[in-house]
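First, one chain by itself: the form predicted alone, in structure tokens.
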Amino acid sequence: MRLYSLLAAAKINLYLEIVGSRPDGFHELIMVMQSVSLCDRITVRSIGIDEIRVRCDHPLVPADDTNLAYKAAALVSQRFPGVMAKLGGVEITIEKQIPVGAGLAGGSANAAAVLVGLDLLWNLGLAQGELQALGAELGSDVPFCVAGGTAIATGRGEQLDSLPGIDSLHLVLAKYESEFVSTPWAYQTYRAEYGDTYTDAQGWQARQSQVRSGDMVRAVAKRDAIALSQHLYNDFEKVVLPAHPKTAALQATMADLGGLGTLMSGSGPSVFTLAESEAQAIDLATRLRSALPDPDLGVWTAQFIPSGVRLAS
């Protein structure tokens, strides 16, 4: 086959705690991450020249070597020298559904799909762990996006332990298209305001143990949607919501609609509300659009899913 089309799932953070500064300059994190059915479609196609090309239907997504999908292809070609010369270059087509700059790991999901797609296209025979190791060189969320599902993520987000997950849960996602949050700014601001709460490596280990045996992970393990919704948590809300009043107002409006629980995902500015059923999610989305009839507001419904990258049907 000379092309593969893959679906790259968005992710949300059910839990995000910042516990310290690492020697490598990153932050030490404890997260529970979840794949959702809002997906980009990524097509990798062989071309007859020794080149990487990127095409995307979204004007804010670069189509050059700054795109993480391009970087993923370049990394694979570097690690397997000669494969491109032998089998031809690749054209990567990105059809966006995941909102850009939303804290939903859209770019990381695209890169993960390119890794999986090139493994298939170039017949590399890589195991999932090998793909995740490559992904960790590209970005902290890429390893999770390769496998997806539900996982505890520690380190800078690349150290993963799978959890059973609750695939029956639905959600409403919303983001103002004109609102963007710089992730480096969010981390820097959090460090400036809350750095005095950081612990050392020994404290990180202790906190990890507490979270692993704590309410959120226990709720996930028991597939208890109500308990899970009661323990949603994101440290970034402390700095992002005060600086972004539109997102803060969106979060408050969504929380008042009567879903199971509401949280900002990642460094934002997307916000999600959990729902027990597809019908409830659709109803919440309809009422959100009525409450905030702003053409700048994007609203989506989705469902928890057990995978990250998968072949498109």
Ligand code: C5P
Contents of the next structure:
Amino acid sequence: MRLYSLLAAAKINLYLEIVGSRPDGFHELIMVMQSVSLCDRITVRSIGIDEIRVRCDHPLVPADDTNLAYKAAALVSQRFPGVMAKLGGVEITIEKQIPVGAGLAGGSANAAAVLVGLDLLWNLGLAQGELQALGAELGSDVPFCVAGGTAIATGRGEQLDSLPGIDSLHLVLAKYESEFVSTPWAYQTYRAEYGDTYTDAQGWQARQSQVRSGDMVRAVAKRDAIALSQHLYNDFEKVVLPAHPKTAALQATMADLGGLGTLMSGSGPSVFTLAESEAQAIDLATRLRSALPDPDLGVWTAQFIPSGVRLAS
Ligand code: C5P
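Compare with the form predicted alone: the form predicted in complex with the ligand:
Expanding to the full complex; the earlier chain stays at the top.
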């Protein structure tokens, strides 16, 4: 096969707590991550010439070596020297559906799909754990995006423990197209404002144990949508919403619509509201569009899914 098409799922954070500053300069996190059915399509195709090319239909996504999808291919070709000379280079086509710069891990999902796609295209026979280890070199969210589903993520976000999936939950996602949050800015601002709450490695362990046996993880384990919705939590809301009043107003409007629960995802600025059925998600999305009839507002419906990257049918 000279071509593979894959679907790369966006993620949301059902829970995100920042617990400290790591010696490597990153932040120590405790998160519950969830894959959702809003997907980009990534196609990897062999080309005769020994190089990596990226094509993307989205004006804000660079089609050069700064794209994380390009970096994923460069990393694989560097780890398996000679493979491109033997089997040819690769053209990566990215068809974007996941909003860019939204806190939905779109770039990480694309990189994860390139890792999975090149494993197939170049017959590397890598196990999922090996793909995730490569992914961790590219970005903190890439390992989760490879496997997807529902997981507790700790460390930088790369240490994963699967949780039982809740595939029956639906959601509405919304983001103002003109609003962007820089993830490094969000972490720096959080550190400046809340750095005095950070604990040491012993404190992280203690907090991890509390979260693992706490309300959110119990709700997921019991597949209790109501309890899960009541315990949605994201530390980034404390710094991102005050700096982005339009997104704060969006969050408040979505929370008033009567869905199960509303939260900003990751470092934002996308916001989601959970719904118990597809019909409720569609109804919430319709009411959100009439409450905020702004052409700058993107609104999507999606559902929880059990996988990160999968072959497109
Ligand atoms: O790993 P990733 O490339 O997604 O991280 C983007 C930026 O977010 C990092 O450069 C770092 O500033 C910040 N970050 C952090 N702690 C994490 C993950 C990311 O400080 N656990």
